[in-house]
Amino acid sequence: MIAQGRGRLFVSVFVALVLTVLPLPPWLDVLRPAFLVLAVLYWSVNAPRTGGIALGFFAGLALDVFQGPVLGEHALALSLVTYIVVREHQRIRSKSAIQQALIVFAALIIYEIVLFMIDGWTGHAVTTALRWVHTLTGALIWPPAAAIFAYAAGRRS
């Protein structure tokens, strides 16, 4: 039973990674939510022992391999956000979908701030306001995404 749960976790994270790095036209790429971050946040809230900080680190490292200008920046940012979410997972899980979306919005902002700081320190700064759009789209897509993840996890609620 545990192996089946981990298999579902890894498949959902892999699909989220593919959706995150899939090439899109520039106008649509700006609106794309961070699917991988949403997947890691879902598993960190609902299965913190199976998901957790290690999942955040390795998922971020995989994202760095595909699109990070500095190896380890997504791993660090996602590990930090995952730590916060795992620490507060019981409180987050007890909230309604709208309240969870607001918490996810705050987590995505923290994630983007860490990336912004690392990009600034390494000379890869992107200072357009469009950089922050995916935090809003990620929060907006959280309720249906969480329902899809719950269905994939076998929780038909």
Second form
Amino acid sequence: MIAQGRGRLFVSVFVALVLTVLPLPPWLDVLRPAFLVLAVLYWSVNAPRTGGIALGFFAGLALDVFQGPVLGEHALALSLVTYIVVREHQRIRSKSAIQQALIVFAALIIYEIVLFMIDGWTGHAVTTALRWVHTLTGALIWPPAAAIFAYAAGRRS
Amino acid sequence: MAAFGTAAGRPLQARGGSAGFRFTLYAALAVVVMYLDQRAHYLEHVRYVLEAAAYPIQLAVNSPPAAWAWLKETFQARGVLQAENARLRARQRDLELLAMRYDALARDNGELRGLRAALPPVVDHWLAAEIVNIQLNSLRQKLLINRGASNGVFAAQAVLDDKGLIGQTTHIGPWSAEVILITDPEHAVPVRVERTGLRTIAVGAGDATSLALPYLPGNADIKTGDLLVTSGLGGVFPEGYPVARVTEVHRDAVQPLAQVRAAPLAHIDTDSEVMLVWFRPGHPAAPVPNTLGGDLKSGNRDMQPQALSGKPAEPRSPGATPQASTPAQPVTAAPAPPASAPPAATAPGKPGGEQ
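Show the form predicted in complex with the partner chain, please, because up to now only the form predicted alone has appeared in this conversation.
Entire complex below, previous chain first.
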């Protein structure tokens, strides 16, 4: 059961990673939600034992390899967000999808703030406001995305 | 199951300590990794391995567009191909005609500058690379190409297309390399206005079609249509390669600096192939290799134009001083001092200035 759940977790996280690095036209790229973060959040809320902070860390490291200016940047941001969500997973799980979307919005904002600060500290400052757009689209896409993840996890809701 | 309680009193993890403990652990790990990567450059090898691991995914992700392009090319109408063929043949004739004159011009030029013989072309050899993945948004302007360390690609290597400068390599994997484009907001290329010789710096503006020239005073002699070429400072690009054409100049009486925009000549957003170029190390116009120690982004002292001084390993010793002030010369500007410009025969040995 656990092993099977773990397999589904890795497949869904891998698909989310591919969606994250898929080349898209620039205007669509700005709108693209951080699928990998959403996947990690889903698993942290619904299966904190299988995934948890380790999952957040390594998923973040993978993001760093693909698009981080510094190794460890996304890893730190994502483990922080995962930690918060894992701590509160029971409370979050009992919320409705809309409320969950708001929580995800907050989590994505925290995630992006950490990235923003590290970008600044390491001298790769990206100050355009466009970098915040994905937090909004991520929150908007959360209800359907969570349903898809639930389906992928074999848990019909 | 719940052997350990968390700090918040919730049973959470059966192993590995509480969530707070594990978070602290991973956060510390991430910070250490960041420090090592950013400040100490200890992770070049780790990065190399990770780039290698990531490359298959990037290839796979890019395969649908690549397959589509292949299909389109395969089933393209015969007429289209013939037209393209004719066009290319005409272009080749043009280039051959130009090349015929080139030798004579290079010889004339050498004589005019008082050199004993014409210099060989600054390009030693080049390698075509396909673009595997493009990251073009306002945050980062980067490419992934399908050539890496196994092809001899090194960090901070110049990347061109047939029209002009594209960018330079940053992270190198075994079979792939990341190219930071001249339009990336973090990238700056030292340029010269071809008409006047005015030197300045062109900084990426974050979209594929424009560069900014933020350091020109309001009374600078620059106008729309001016061609910008590399100035040869900075140690990455050799002198004289076309970069961009000035598209707009705003002069505001209140502002001390002119606001100048330029459009890159290279087709940054439509290219599917780029060229990696190796320059003849001894050539006066060649950039001084490896001054940057591999990483361009940490802004180390070595990459500042004025710090340019010969080869990286030795130049800091005062022993090399007699010529140590001149090596900047062959790199910066075309008129190299005659003494430091040996003919082709002695070129491969050392950078010109250190003879």
